[in-house]
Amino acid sequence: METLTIDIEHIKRFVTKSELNKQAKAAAEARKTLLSGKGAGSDFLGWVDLPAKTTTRITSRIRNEVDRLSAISEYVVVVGIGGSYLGARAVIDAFQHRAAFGQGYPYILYAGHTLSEDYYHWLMEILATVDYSVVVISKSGTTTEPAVAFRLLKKNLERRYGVHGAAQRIVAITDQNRGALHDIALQKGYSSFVIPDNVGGRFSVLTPVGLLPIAMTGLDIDSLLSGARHMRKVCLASDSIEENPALLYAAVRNALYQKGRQVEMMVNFAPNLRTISEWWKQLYGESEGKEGKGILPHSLSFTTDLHSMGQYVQQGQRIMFETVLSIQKPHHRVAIPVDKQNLDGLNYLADKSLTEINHCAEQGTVLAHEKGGVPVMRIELPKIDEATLGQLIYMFEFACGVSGYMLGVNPFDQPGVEAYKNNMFALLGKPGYSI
């Protein structure tokens, strides 16, 4: 299997060497920390060893969930909100190119992602016409937006199939023992998986959180396992960065932030790769963004981007760097016709291929904004397929915690999260709150 890597040869004017090195001592240390299971937050560290434990029973259990929803559905409806939804999403999205509607798998919609009405209405209108089932997930069943967008949903569907015929079209994934949505199911008799307990939400997309709704569009969930075993395996087999890019992306942005970036643009030159990037805001955000302390997750898509936020990027404030997903070999070559008459002056461009352009356009990129005072590191992928995203989601993972406890903080919980609830509540009038 091809591993991805990770390319720093544009930060080095950026990061000494032995700042470098004090990093990577640094990175050294925690991700020491990380595997003796002694560091802040270690109830939820279920994730290290998800790849290694995750059993054919499991997938098998997966797939045959898959048929049985495959079978009755057109839509298949998942409900869920960051770590819930955004794991599987962001996987699906970027096999756009392999989209499975119409070859035996059902088209995959969302909800409990949002509480805005006209996208329900919108929602309602499409399910209306087609046969669907939904999967839920919540740990706990009561976060407000999956729990609003289930609710309709399981009433939709109630007066569609009746009771007993609505139950054979929800799947549940929440807790093993406790919370509403486990009581809902048992009730009910829903279908269940369970999310582990020593899993956070924006650490699950390798559980049934995420593989369920992946393998719903045909995507090979054994495929993405094995990629994020395999970097399971070198993140645990070495403590160097030159053999472990989870600790060199690690090291490099901490050394980045040291010197006042305070910034990290997740950059991407092909469109099915942003929904990555919002998974990889919410890891990011909600592991380290606490104490005041955190480098701010930003993405952009380019080329698309450059036309918009170009300019900042390449002469506004120096508060950022860039890391760029570059995808190495794609999956289908559009050549550039020629045109006699060449009005639009582009036959220096015939046959050659799109992808060539890209990667010119990705190469000037990287330079004028190294140039202008921008450091860029590049995690090269050798291509878009399930072990090569099984591996960078590992990958994102393992620093991500190496990361957080280099800058002190605990990565995996949210504190901050409930603030704007217990506010929303309170306006509301839920009983027991105040503003």
Contents of the next structure:
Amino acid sequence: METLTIDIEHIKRFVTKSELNKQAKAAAEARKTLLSGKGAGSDFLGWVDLPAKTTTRITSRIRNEVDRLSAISEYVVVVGIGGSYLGARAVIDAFQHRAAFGQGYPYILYAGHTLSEDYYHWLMEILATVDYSVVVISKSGTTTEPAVAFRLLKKNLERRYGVHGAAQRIVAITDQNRGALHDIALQKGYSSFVIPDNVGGRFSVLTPVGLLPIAMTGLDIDSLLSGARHMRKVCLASDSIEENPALLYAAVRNALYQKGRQVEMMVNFAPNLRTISEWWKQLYGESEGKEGKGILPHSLSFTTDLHSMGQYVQQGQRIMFETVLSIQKPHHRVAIPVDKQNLDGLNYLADKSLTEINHCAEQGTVLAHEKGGVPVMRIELPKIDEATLGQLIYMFEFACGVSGYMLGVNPFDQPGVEAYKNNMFALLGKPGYSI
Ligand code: PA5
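What would the structure be for the form predicted together with ligand PA5, rather than the form predicted on its own?
Let's see the whole complex now, leading with the same chain.
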């Protein structure tokens, strides 16, 4: 399997060798803490071994559910928020070029990630005319947004298909023993999958939380897991930034943070990677943003955003660095046609593929931003397939644990996300809450 690589050529002007070496040592130390299972939040290290421990019993069960639901559903609504939503959507969106709906797989819609009334009106209007099923995902089983969405959808399914028929169209992914969703699933006899106790939401994409929705679109979850397994081996084998891309990534971003670069912009040159950035933002934002510390994760889609945020990146405050997700090979070729009249003056591009042009845009942008004072790191992805995404996911997760320990925070808790909930519950009059 071709391993993804990280190119740090364009950060060398900004970080000296000895600064990078210092962070490389800190990264190796943080890796040791992570793997010792003695660091802060070590009850949530289940993700480290997930790719190796996910049995064929689980993946076969997932595939059976996919076959069963596909046979009765034109649409499947995936209900969840945060870690119970972003990972699945990130992988599904990355494969827009291979969307399998209409080829025996259902079309995926999302719910539970918003409280927008108009969104649910639109969703229910679409669902009124099609056969559909629901995959509801919540580790705690009590999160308000997915619980509200699930109540709406469950009632609708029960009205249309009867209580028994609805139960055949609902799959729950939740805690093994606790929570309202667990209790409902048990009482109603829904098919269900367990989210392991020791895997936090934002690290759960390689559990059924991500695997079932991803498999619903016809994607190959075995290859996704094998890519993650490959990267796990790499990460467990070495504590050197020369050999371990997760450590290199963690060391570089911390070296830049030490030099005042407080914002990391995850940049893609293909819109199908936009949701990967959203998943990455949650992973790093929730893991590192605490105790007044943490690099602010931000994202941009180029070349689109070169025509909006490009100005700021080139000449605004020098507080950021960029991490570019660079796809080496496309799946399809689209070339620029020759035009005899050449009124648009584009014949100099004739016969060039869009990837050739896009790669020149990327190279030109990297050089311009570096010259403008923005360090740029590039993650080279051989191509977008399941195995490469599996590698990328595991690399970011491992680097996140390491980077959090380098920063001196617990990368596996999220105490801050409770604050808004308390206020919302108080405003809604939930007993026991006040502002
Ligand atoms: O990473 C996290 O822990 C959060 O983003 C959760 O995934 C999110 O709040 C949803 O929680 P739950 O799965 O319990 O509904």
